[in-house]
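Form predicted on its own, single chain, as structure tokens, below.
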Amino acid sequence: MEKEKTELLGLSLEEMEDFVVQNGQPKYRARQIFKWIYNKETASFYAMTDLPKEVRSEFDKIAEISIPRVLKQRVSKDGTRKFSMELEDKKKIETVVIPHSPDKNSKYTLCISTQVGCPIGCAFCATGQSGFQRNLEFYEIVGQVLGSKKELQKRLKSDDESLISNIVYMGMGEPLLNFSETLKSIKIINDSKGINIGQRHITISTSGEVKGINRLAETGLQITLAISLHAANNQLRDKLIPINRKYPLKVLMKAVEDYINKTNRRVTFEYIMLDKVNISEQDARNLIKLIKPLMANINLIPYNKVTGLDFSKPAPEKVMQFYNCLLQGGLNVTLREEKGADIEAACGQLVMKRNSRSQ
């Protein structure tokens, strides 16, 4: 997709600067534009005051600013919000944000997309039933944290500009199959002249692209990974998640055991609890004998209904017997609460919109 005008959103500083002194201005315009966007999440060059009123004018013909659009939002019970968002082609994205705590001076964790839907197509997630469309650019990809930020900050009447501690790449898509804009968009993001979110409060999950933790590995990013696991046996980790074909668990597990003896950083392991179908006595033996040996976390997480889809979420004492289990036999288990079920914004309901703005 070519674009006429020069996109600045996702630019370094020095590459800003590059920009404003090949089109004739000083150096030090890079860093006005700089703090306009990524202090103020502006899109607008009619907006930046301090920048004389021709040199607006000149920069809006020739440069633009992609920050999405919020179209909806949705508010659940506990203070999670969930934003679609309309992408320069019209396409649709949802981004999260999830409070840390009820508390009305609560910080937020960003739960981000890297693509438009999913092409792994795993059964229990709706992004993966409703297809795949293309990969986001690094900048569509940085540009969600803004917008959501700025869309924050005037629901809550807030001007904190550290509002949003955390970034978890969890959102629609597998971002390790769009790993060099992934890569871009946490340079910006981590960025202490940009957005200025420590890679150590950045996440990014997987569903065992195996290729892409092996050159994560190589990068030495001290971001958290965290793969979807939910089955520890082939068979059902085949039906559950395609890409377990490709991949299977040794091929997977080698992976992750390599990637924590180079980046000596802990891994969490995700699984989703599915009714009658990966909470047994003996999927909690297979995941303590698959898990145990490595430096690792696993965080259980209930499921969240999918319209259309036939899976079910266990009752709370299947839930506490499974938590106990994996708890007894020596592993690292976190138990995560539900946030934004009501609303459709938890694990595995972001869903890819037509381009409808009846949502």
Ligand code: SAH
The other form holds:
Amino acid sequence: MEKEKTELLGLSLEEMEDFVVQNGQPKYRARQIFKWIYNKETASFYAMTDLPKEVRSEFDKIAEISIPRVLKQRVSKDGTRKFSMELEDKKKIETVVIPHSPDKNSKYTLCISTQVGCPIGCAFCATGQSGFQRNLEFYEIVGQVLGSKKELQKRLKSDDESLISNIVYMGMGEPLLNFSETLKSIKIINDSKGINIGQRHITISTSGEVKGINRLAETGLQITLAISLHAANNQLRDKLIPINRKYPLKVLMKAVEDYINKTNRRVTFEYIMLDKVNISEQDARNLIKLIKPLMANINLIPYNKVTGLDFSKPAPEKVMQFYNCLLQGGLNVTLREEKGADIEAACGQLVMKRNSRSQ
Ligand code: SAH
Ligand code: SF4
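Next block, the form predicted in complex with the ligand, ref. the form predicted on its own:
The next block holds the full complex; its first chain is the one shown before.
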């Protein structure tokens, strides 16, 4: 998207300094603007009271800060909130904030999107079923963090600067198919003068975009990589996650192994449990064989119902049976707590448009 005004959201401090100097202002103005954007989530130059009045109106003519607007939100029984945000071209994306505990002073994990829709088209995923519209620009990715933080602080009447302590790239879209914008967004989210969230508190989830995994390994970032595995044999994975036909398990596992060797980071595998599809004893054996050598974590996710799709969630005893099988097989396994399912904010339940009750 070509813009007439310069977008300041997502610029590094150095880039912001170049911008202010090019426009006849001293370098330190960049730090002032940076503070307004990242500490106060301010989108208007007129609110930047430490800038001279003429600079405020001049910058307003030539630049903008596009923090997406929260159109509506839904709140789950467990405190999870889903924000629906509108982008400049009126497309809508959803972002989810998940409390770490029921405690009043709890920190939050924010689940952000990198695309409008998703081109991968996984068989069990609401986003994948809704088609692909476009990649998000990096300021739209960063804007989700600022917009959500501002809204959350307002709703909770909190001025906690670190209310959002973790970021997971697990919303709509395949982050590694929008590699450069995703990478730029990580840099500014991690920047101590920017949003200031530590690399180890940032997770990127991928369906297995091998080229992107290789590129990510080269960056030297210490973020957490999560691989959406969901099947331990190619025949089934081909059906569930179409990208497997391009990068079958052997190729994917080699890329993960290289990633671990390069970054020295433990990788997490995600595995949705689909009743009668991928949770047999044989599936457990295949899974153990596949990932035990990598010393990785495996996170089991009970399937969240998507309207119109034929999958179902296994009964709790089947979940426990599968979990125990993996545990006994020596895997480092966790069972993901379901959050926000009552407001369709759980994994895989995010879509572009929804006529839902709002608050
Ligand atoms: N595209 C990336 C990241 C976004 S999806 C990826 O696929 O990894 C985030 C996670 O939600 C993935 O592990 C995905 O497989 C999972 N997911 C998708 N649909 C789901 C559903 N209906 N129930 C539970 N998890 C789902
Ligand atoms: Fe895309 Fe991830 Fe959904 Fe698959 S699970 S369709 S990769 S968002």
